[in-house]
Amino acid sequence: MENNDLTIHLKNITFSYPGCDPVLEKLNIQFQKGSKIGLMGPNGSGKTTLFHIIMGLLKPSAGKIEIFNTPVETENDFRKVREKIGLLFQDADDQLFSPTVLEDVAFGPLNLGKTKSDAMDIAKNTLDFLGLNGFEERITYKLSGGEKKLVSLATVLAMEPEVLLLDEPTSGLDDKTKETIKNVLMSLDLSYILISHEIDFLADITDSIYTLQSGAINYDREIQVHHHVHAHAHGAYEHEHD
């Protein structure tokens, strides 16, 4: 691995919650430029955490964090960080705070720095990119589940980052919309981890699939294609099929 490629690198992350065992213990992992990774795990492993570690959300109480190989540390190191790395929420109400659509998508190249007709240009060719042209005035909070998520990744899109972090992108939606989302990432030249429970959507847009579990990383082969119709990496970790 080339060092100009190594996007973020953790190093013995440690992390308890208060008065609760280490949801992660000396975890490493290290995500080069290009990589397009799944994350799979049980439900309170730890993936969520770890993300918003990674975002500087959260502080681990050991272990070193570097981000485009340099550490970070302070809130204001994580702020450039926030800049190149954008985090889709599992919730979309935690993403989305705007009275309008438009407002929302176009809050992010505001706040870096976008003059106001800048930033409702790019507001509306995201929403276009998405296939949600006629969003711009709808009342955020009054959106379906489904419009929501395709809302909050415009909002992370609209920012331009390098690096994508998808926290359940696809949960509870109907196919039609996982069918949006997976062809959008898809067409993108972005580098991303995306923690999902279906592995069958993993197999069809990440390189890899890693798991999370009793707070470290277990590094699986590249993704196998079978004859039985699917695919995936996985004999081990118990999983479902739609």
Contents of the next structure:
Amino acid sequence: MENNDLTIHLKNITFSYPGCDPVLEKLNIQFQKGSKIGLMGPNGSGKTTLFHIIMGLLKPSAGKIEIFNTPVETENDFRKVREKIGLLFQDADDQLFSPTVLEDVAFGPLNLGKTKSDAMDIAKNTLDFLGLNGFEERITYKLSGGEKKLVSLATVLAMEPEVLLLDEPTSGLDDKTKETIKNVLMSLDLSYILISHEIDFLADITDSIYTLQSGAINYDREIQVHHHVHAHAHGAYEHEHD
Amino acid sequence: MFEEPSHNDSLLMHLDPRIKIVAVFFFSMVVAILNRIPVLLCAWVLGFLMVFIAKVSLRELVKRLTPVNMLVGFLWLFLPFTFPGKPILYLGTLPVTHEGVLYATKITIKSNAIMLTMIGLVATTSIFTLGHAMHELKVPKKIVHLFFFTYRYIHVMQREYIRLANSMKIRGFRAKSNLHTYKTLAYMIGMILVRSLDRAQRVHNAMLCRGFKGNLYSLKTFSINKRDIVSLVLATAIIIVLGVLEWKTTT
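Next up, can you give the form predicted in complex with the partner chain of this protein, since the form predicted on its own came first?
Full assembly next; the chain just shown is listed first.
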């Protein structure tokens, strides 16, 4: 019965870009429903590649993929996967292509076969949920970096996915926007895999953190609370660090 | 020419965009085949009238007409001298032909008349309304998509260009007339092309992730009211009159 909760199952996945050494080699992943996982790793270690393989955007040279206990191989199989798994891209400019925010957020629901008015409702509710009311008619390319990221998140959430794949959702964002994204993720009853280089951020909102290195996944032990001793000017006064 | 519409409140702004597109399209077609100068002048005046009704500012008008007329300027450099016909005067040993001057004049008036109506259209309609209207008019999907994406990503490409140009500038690059300059510029253009291609791939992937199956949906619905119908009838009448004037005097 435990098997029913197995959402993403990668078996011996190998992938290499043309003319390069394999980025991923015989990679195995079992991702359970309800998990909130952080993924770290050096640049170029294949984190984004891994996400793209799960979504069927890249084809592995070897290995099998099972999503929701169904083997997926063809573009048609992956179409169904994409209805249940949402991917937030690293660069929001890649994700937002419609002229206005509302149209962009409604794009996913419309593709899922929702009626115009339903799609509009979903889009508006999602924007409200992210604190983006009043953004409906804004022009996407004129948004600030943080706003673009939040709208991108809205476009993914509007499809009501069961699993989220987040590719560096906080890179280049200010603290306030980071906080918003953190709160949104914590308040959602969703499973997700989160790529980030920020250990504090990962520690706050994930159950366990893995690292991807030299083509293989390693489990980083459970998170431990610990203190650092440090010194700087005015250190004698009681203070806190973020 | 594709910038945000001027936010004025003109009569044209409230017209159904589909009617505007149809009218401008047929107007351009007819003007393109007109051949008589008086009729062409009528079309030219009509163009100005459009721009006037659309309340386009003079600055905007000049900015948008300049590129077209630069091209026309080049035609004036060659056409009067190369078009076979009766010479009317000599510049040095070069004969200027009557037919050449006439031909260049016609092209000037034609292109300006068409451009003026286009400016009137673009200035009073936002780009995505235009796109959706094209879709409603059953323009092939691919063209409408191309139109949307060009508009959306031209800014991203421009930003990429500025980034590259700046990174060249801060390392002391100054365009001169030497091989180094040409090589660097070629690299830059190549880089922009490659990056655009990558970008296109990523955008397509992002769309696939959201269930893209080749359809873009419009949330806009258009409705035609009395004013739209009156305008359509008027526009059709004007276009027909232009056509008839041309036809009557040629037969």
